[in-house]
Each structure stands twice: as structure tokens, then as C-alpha cells.
Amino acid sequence: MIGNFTFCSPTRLHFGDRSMSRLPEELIKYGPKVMLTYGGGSIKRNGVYEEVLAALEATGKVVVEDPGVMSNPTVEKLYNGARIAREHDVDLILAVGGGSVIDYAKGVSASAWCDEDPWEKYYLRKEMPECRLIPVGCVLTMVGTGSEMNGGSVITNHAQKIKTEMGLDDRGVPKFAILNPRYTLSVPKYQMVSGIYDIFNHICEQYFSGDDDNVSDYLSEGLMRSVIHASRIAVRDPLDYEARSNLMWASTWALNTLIAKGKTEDWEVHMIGQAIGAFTDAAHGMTLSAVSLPYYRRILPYGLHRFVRFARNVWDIPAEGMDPESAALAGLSALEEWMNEIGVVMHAAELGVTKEMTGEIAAVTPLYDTGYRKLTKEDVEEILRESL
């Protein structure tokens, strides 16, 4: 039975190859000072920077630039960005980039006017903001995280060896997002594939929980099949617009909370992956791909019904006539074949994880009890060793 829930989606999305033309109508809704946040030089090389500046100039905005957001935004960068936003009293943060830039922008939004240490308050104690938040808008240039339509913000503290998230309520979700698939075509293949697996695993984290076969499960299966199909095309031809647009749209819907409704959710793969990222600074999607199969094989006996369904409805495995465990394992074998086909990282050692590090990584991995089985620290360490 589906439980009680509330669904709210406050983000206004503009999708397609002409979506940038809608940016001025969004900008005029906010005051004159805009903090333009982005990563390295890619948006200047591919022309997106000039398009964004043209829209800002056309709407008479005063621009405060905040470049240099790294792929795993750090707490030091967060503090600096919050200081810039506060000192200039900006009216809008415009994040131009992928999920890391948008995550960072949401973190700055909640931190600029926070009268406590935002790392302690939001990321460690998981408290909600009580201060005013600066509105955030997005121009998406890389897909994977779904950050353009949710309240999550992942930040890394290297000193504490912690990579963790805060979850903002509706006030902190981006107000608008420009989704032009053409902006993703210049993303290097490694990052594209990393993003593809991030999309897929977001769906898995919600799908592999509960046993009631509700509407969310059917939506998840359709999204997974779409990602598999589009990924194969995009890997063969990264410039295929249709494939890249389908991946962009699937990414947004994979983590805007819709398919989580009625589900307990299981985010343990993400917790292990983020812990790896805190030690290695590896690409997020690749940390997930490295540990997914060892994790799912470990919990499969406790969620057998769902893994059989996964084999049948996602991978078209004729489970009828097979014993449930064999059918479920066949589904994971199909997943493994696809992962190898698109070229994700299959072993954590490729990311810099060593046998000696596994105990330390396990020690900082949060353990949840919303999946089919709650892990122990020893379980996590074994999963990490199996992933090497």
C-alpha cells in the first residue's frame, strides 16, 4: 500500500535547443544583483558563458562572478562563496554548469545569511535553514545529478574525510532551470558516462526498497529502460542530440523526488560512494559503479522479489520457470554487462582505493535502515574489498 506523502515541484523548467531564449523572462523576476557561479573554463570555450552574459546584460543585471567550482565542491569554497554573496547582498545565484555547481549554489544560498557554521548546522546536524535563502536559478551543462530540480547539496570536507549532503525544503529548490541538451555535447566521454551511471543509480536507490509494487516502481522501470537505450546510442555517438536530450530529461526525473513517493528508499550505495569520494576526489558516478554490484549481491536475498522484477521488467529476462534467486542474479549479470558496455569504472582500485583504506572509508560511511538490510561497518568494509 502506498503511504502518505506530499509532492511539490516548485522548479520552472525550460527544455530544448531554444530554451536559453527563456532566460531573460526568468531573470527579470529578481533584483539587480546576480551572482554568476560556474566551474572551470568549459563554459567559456563552448560559448555558453557569452550567451548567459548577454541575457544578464539585456536585463540590466549587475554581475558578481564566482568561478572555480570544483567537481567535488569543498567546504572552504562554500565558505568563500557565502562570504561573496553576503558582502554583495545578491538577489539571485545563477549556477551555470553541472550538478556540482548547482549543489554548491544551493549550499551558498542557505549559508550566506546563516548565523552559525553552515557545515555544522546543515551538513553534520542536518538541520533546516532558519535564515533567508537566496533564490537559485540554473543553466545545466552536464547531466547526472538531477540537482536542477531538487533540494540536495553535496559538499566535501577533506580535513574531516567527509562528503555529505544537506536536503533543503521547497524554499531551497532552484526556482528555474534552463535545460538545453546541446550544452552537454562537449562534455568529455568519461564525464558523460559517469553521469549516465549516476542517473541510473539514482533510480535504483529508490526502486530497490519496499515490496508493494506501486506506481513509482513502474515509473522507475520506464526511466531505467530509457537510460539504457539512450546510453548505448550516446556512447556510440556522443553528438546524437536525441540520445543526449533523453538522458537529460531522464536525469531530471530520476531525482526530483517523484519516483521516491511511496518508497522507503535505500541510499547506501551513494553513502559508500560519497565516502570514497571524500578520500579520493573521484568522479561521483564512478564511485557508485565501483561498489554497486558487490552491494546489490549482498542485499539480493533480502529483496528477492524486487530483484526478480528488475530482471524481468528492465532487462527482459524470462524469469518464469527460473528459481527466484537465479532470475535475480541474471538481472545483476545483465546490469554488469551493460556497465561494461558503456565503460564505467568497475573496480574501486581504479579510483585510488587501496586495501589499507577500506577500513577508514567504512568507518565514515553512514548506515541507513531503509533498504532491505541494514549494513554493519564490517559489511561495508567487505563490500569495499570486493569492489577492488
Ligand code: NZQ
Given for the second form:
Amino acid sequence: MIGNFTFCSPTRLHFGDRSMSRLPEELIKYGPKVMLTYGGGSIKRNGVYEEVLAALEATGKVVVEDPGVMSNPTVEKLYNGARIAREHDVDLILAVGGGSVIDYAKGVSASAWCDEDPWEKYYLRKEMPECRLIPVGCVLTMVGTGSEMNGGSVITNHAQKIKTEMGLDDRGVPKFAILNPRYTLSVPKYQMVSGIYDIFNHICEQYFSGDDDNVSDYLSEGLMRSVIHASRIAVRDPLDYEARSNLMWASTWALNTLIAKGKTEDWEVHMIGQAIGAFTDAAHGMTLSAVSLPYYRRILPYGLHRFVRFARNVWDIPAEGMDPESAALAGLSALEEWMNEIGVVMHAAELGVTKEMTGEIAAVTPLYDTGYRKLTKEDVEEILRESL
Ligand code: NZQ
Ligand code: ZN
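Let me have the form predicted in complex with 5,6-dihydroxy-NADP (NZQ) next, following on from the form predicted on its own.
Starting with the chain above, the whole complex follows.
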């Protein structure tokens, strides 16, 4: 049965190679002070910075620059950003970059006027903000996380060895997003592939849970097929605009909450991946690819029906006439082949995980009971060892 839910998507999306022309009409909705947040400099090399600045100037904004958001943004950077936003009393945070920059902007939005330690309140205790939030808008330059249209914000605390998320409600979701696939053409191949696997795994996390037969499952299968198709083209020719457009659009829909509606969700691969990230600072999508197959092979017997459906509807395995376990395993083999084909990281050792670290990583991995089987810490350690 489809469960009860509310669906609200407050983000105004502008998609396509002329979408930047819509930025001024968004900017004029907010007060004069804009905090312009970006990463380590890619937007200065590919010309996006100039285009954004032109729109800010055209609308007469006072710009407070906040560069240097690192991949996997840290809690120290978050504290600093919150201080800047408060001191300047900014009216809008404009995040220009990938998931890291947008996640950070959402963190700053909720932290600037928070009376408590935001790390403790939002990220550890998972409480919702009581203070006012600064509106966030974004220009997306790297595809994968879906951060442009959701309330998630992932922050890393290296001292505590915790990489974790807060999930803001509608108030914290970006008000608008500029999605120009052309901006993603300069993303290095390793990051592009990491993002592609991130998209795919977001869909898996919502698909491999429950046994409902609902609209969300069919949408998920369509999205997965589209990602597989577009990824093959993009890996052969990273400058293929059509493929990069499809990846961008699929990525947004993979994690804007739509395909989770009416069903339970898993997210255990992400929990293990984030724990790896807390220890290694590795590219997010690659932390997921490294542990996915050992995880899915482990839970397959408990969600056999769904894995057979995955094999049939996503990978075109002729499952009829096969025994269910063989059909399900054939689906995972097809997944493995595709992962090798696009070149994701298949071994956690490549990300810096050592045999000695597996126990520590397992110890900080949250264990969810919403997938087909709740793991134990020992399971997680075994998965990590298998993935080395
Ligand atoms: O910092 P710059 O110089 O901009 O370089 C970035 C960065 O090094 C570069 N890049 C981005 N756009 C580019 C570009 N390089 C050339 N041309 C461009 N157009 O790419 C590198 C990676 O960027 P980053 O933003 O770190 O990657 P991603 O989008 O994968 O974001 C990763 C973060 O998002 C979190 C992850 O955990 C991680 O912290 N996630 C957020 C989620 C959410 N909000 O819902 C869900 C995800 O599961 C994920 O956990
Ligand atoms: Zn992810």
C-alpha cells in the first residue's frame, strides 16, 4: 500500500544552456546583500564566476564573497561561514558549485542566526531550526547529489570522525536553481563518474526497500535506465551535451524526495560511504561504489523479489524461467559490469581504507532498519574487508 505523504517542492528550476539569463529575475526578489559562496576556484577557470557577477551587478547587489568551500565541507568552514553571514546580515546566499558548496550554503543558512552550536543541534541531534533561515539559491556546476532541490546538507567533522547530514524541511530547500549542463562540461572525469554513481545509488537507496508496487518504483526504474544510457555516452565523450543534460536532470529527480514518496528507504550504503568519507575525505560517489556490491550481495536473499525485478526491469535480464536467485545475481553482475565500464572505484583500499581501519569505520557507521536487513557492526566490517 502506498503510505501517507506530503509532497512539496519549493525550488524554482531554470534548466538549459540559456538558464543563466533567468538569474536576475530571481535575484531581484531578495534584499541587497548577497553572500556569494563557491569552492576552490573551478568557477573562475570556466567563466561561470563572471556570468554570475554580471547578474549580481546588473541587479545592483552588494556582494560578500565567501570562497574556498572544500569538497566534503568541514564544520570549521561552516562556523566561519555562519559568522560572515551574520556579521554582514546577508539577504541571500548564492551557492555556485557542486553539492559541497550547496550543502554548505544550507548549513550556513540555518546556522547564522542559531543561538546554539549548529553542529550539535542540527547534525548530531537532528533538530529542526527555530531561528530564521537565510534564503539559498544556487547555480549548479557539478552533477550528482541532488542538493539543488532538497533540504540535505552533509558536513564533515574530522576531529570527531563523523560525516553526517541534516535534513532541512521546505524552508531550507533552495528557492531557485540554475541548471546549465554546459557548466558541467569542465568537471574532471573522475568527479563526473563519481557523480554518476552517486545519482544511481540515490535511486537504489530508495528502490531497495519495502515490497510495495507503486509509482515510485516505476519512476526509479526509468531514472536508472536513463542514467545507465547517458553515462555510457558521457564516459565515451564527456563533451556530449545531450548526455550531460540527461545526467543533470536525472540527478535532480533522483534526490528531490519524489521517488521516495509512499515507501520506506534504505540509505545503508550512504551510511557506510559517509563513514569512509569521515576517515579518508574521498570523493563521495566513490565511497558508495566501493561498498555497494558486497552490501547488495549480502542483503539480496532478504529482498529477493525486488532484486529479480531490478534484474528484469533495469538490466533486461530474461528472468522468466530462471530461478529467482540466479536472476537476482545476474542483475548484480550486470550492475558490476556497468560500474567497471564507467570506471568507478570498486575497492575501498583505493580510497585509503586499510584493514586496520575497518573496525573503526564500522564503529561509527549508523545502522538502519529500513532496508531489507538491518546490519550489525560485524556485517559492516565484513563488507569493508570484502571491498578492500
Ligand atoms: O571546489 P571547486 O574548485 O569548484 O572544484 C570542485 C570539486 O573539487 C569540482 N567542480 C565542481 N564543478 C566543477 C568542478 N570542476 C570543474 N568544473 C566544474 N564545473 O568538483 C569537485 C567536487 O565537487 P563537490 O561539490 O565536492 O562534489 P559533489 O557535488 O559530489 O558534492 C559532494 C558533497 O555532497 C554531499 C557529499 O557527502 C559531499 O559532501 N552529498 C549531499 C547530498 C544532499 N545534499 O542531498 C546527498 C549526497 O548523498 C551527498 O552525501
Ligand atoms: Zn549520495
